[in-house]
Amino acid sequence: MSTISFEAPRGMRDFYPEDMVWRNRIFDAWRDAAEHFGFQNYDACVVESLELLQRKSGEEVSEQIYAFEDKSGRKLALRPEMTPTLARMVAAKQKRLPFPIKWYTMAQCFRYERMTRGRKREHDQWNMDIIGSQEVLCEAEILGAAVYAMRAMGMPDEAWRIHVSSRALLGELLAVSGIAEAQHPAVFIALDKRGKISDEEIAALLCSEGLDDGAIEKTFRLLNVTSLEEATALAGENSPAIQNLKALFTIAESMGYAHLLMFDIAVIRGLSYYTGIVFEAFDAQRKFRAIFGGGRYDSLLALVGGQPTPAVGMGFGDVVVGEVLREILGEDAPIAREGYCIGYMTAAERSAAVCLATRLRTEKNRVDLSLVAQKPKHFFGKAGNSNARFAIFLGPDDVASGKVQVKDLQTRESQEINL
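Let me have that sequence as a structure, single chain, the form predicted in complex with a further copy of the same chain.
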């Protein structure tokens, strides 16, 4: 029979056990952080209706959707992000849910796009959303949980920063500059492309949206605002957007992560539905793409046909953070040794080994029981390369005496136990 490719489909990832060590480090930190901050877990199928995804998604994403028809001709797709699904699920039970709700999920998402470094066609994304409250404490809680997760993964505080801005503030500043509100959405989309395309191309985009040269110049000048003080001078002390940002920085102080926040007017976020504070986290060197991002999107539910409801959300993919962690901690970041390996010399000792394994497992220990009889040298070689903390090898003498040595693979010490 002819062989077929052993590769995963293009852009899709395989995770061998050695890869899972990294992935589980990330997933465990996500889950742990969300649970510690009192978020409730939800999930949905990776397949969604194409109509829902097209309704909600930004223009760029819509072209990148993996769409297909099922055998009844239903138009389906692999979701590119979780937010449309969240909006649908919340809208379906909007009258019964105990708002404000704090929900999280870890979801595989797909985008068909050209393959470049760090860009796969699928990734896993941690989403946290708080729906039903306008309090800036929502933003603070979501950022607090993200900080908790980063620390749980072993990321040092000095290695990264959360860049914070506000769509509402930028809107106020554009208004002060005399740019009509109707043009703001197009300006946001154009400015978000900064760094990806040249400033000349952005200027051309703004021009095609009807901004004259003076308005374009004023727009670029706004991007030179480098501090919240400067922004305050332009927008005024009474600006709701400024007061909101300052309140966030104050709560972050109480929560112990204000030193991780920096005001950055260049943070826009690509999707059109953000309405208030927006944020993106980057490694301090800015070598990698954004680690996570999100913000307030008070108009999302109305977009899918639900009741207008204030909301804040965050998306945190597994690819970029994995690259940053490997860069900072090294490929061989240590793994905690845990549990037992049990081996045996001949088939005659196997039954005693099975009984010992069963006893240790009943006591809630992790036990890797050898499937085949083997020489001690071979067994201890494999045990040393495993993640086990303790190794036990049963020879005929051990079974006869009813006692066996437990070797601690970390300290190299041994201790005798009864069989």
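We have the form predicted in complex with a further copy of the same chain; now please give the form predicted alone.
Next comes a single chain, given without company.
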């Protein structure tokens, strides 16, 4: 018989306890941020209708994800993201929901594609969406929650930035440049590939969509706009897109994170359903892929068969942020010592150790109770490598005296307590 590989399937991940420390650091920050900002939790099935995904992203989506037929011939897929599922769920109860709604989820997603640094074929993603309001405060709230989560993970403000633009603004500037509105979606998709393929290849894509050399030159020239002031000079002060962007920066100032925002007209987001403000977060050195991204998508619900409803959302994967945190904070950053390790020398002390562990657990402490009797050297060696803050070892003399030493594994100091 051939040897079975002990590796996870290509692109998938296993999480050993030391990996779960990092994962829990990220998940706890996500959940805490969403709850602090008043978002309600939801979830859905991991298998989705292929037709729904194709309606949102096009036929080519079946080549990029895990699509299959079940035993009844239904065309299904493992979800590549949560937004189409959210749209389906909202459309199903659209007349009964108390809009605007603020929902979040933490979902495992699958996408069969070429792997690069920061991209797996499976990842967990935090999604936050506000549906039913056109107010730019929606974008500000979602970005505020994302900032809260990043800070909760320990990410210093100087280590990252949120790049902000507007699909509506770029559409206005393309129109001013004489590029027909019908060609805008193709231009967005082509420009979103900048940095992934050469400008010559992007120009070829634009040419294939019917843009002449003059229009292509004007398109690239727009990407040289480096500030909101320059964009305002081109679009005009009365531009609705400009007004929305300025409002976002003003609200962000009040919420304490405006210094993390930077206008970047090159942020486009490739998916065609985005309609307004879009954003992506990157580490300050731009060594990694986007940490999170999102934007306004006012037409998606109508696309899946619901009533037209304004919406804005964000997707925040765990892979890239995990790599960024490790690089910036160091591998030992997530280790926070708390709770107790309790050990005992012989079976005669086991009952006293169990009683002490039970008492400490009743007092809401974390307690790792040794399962076998052992020598002090072995116990303290294991306790020192654990995440416990305190270590207690019971020997015959401790049980006889009714007192035991509690050792602080950080300060190395000890104090005596009663058994």
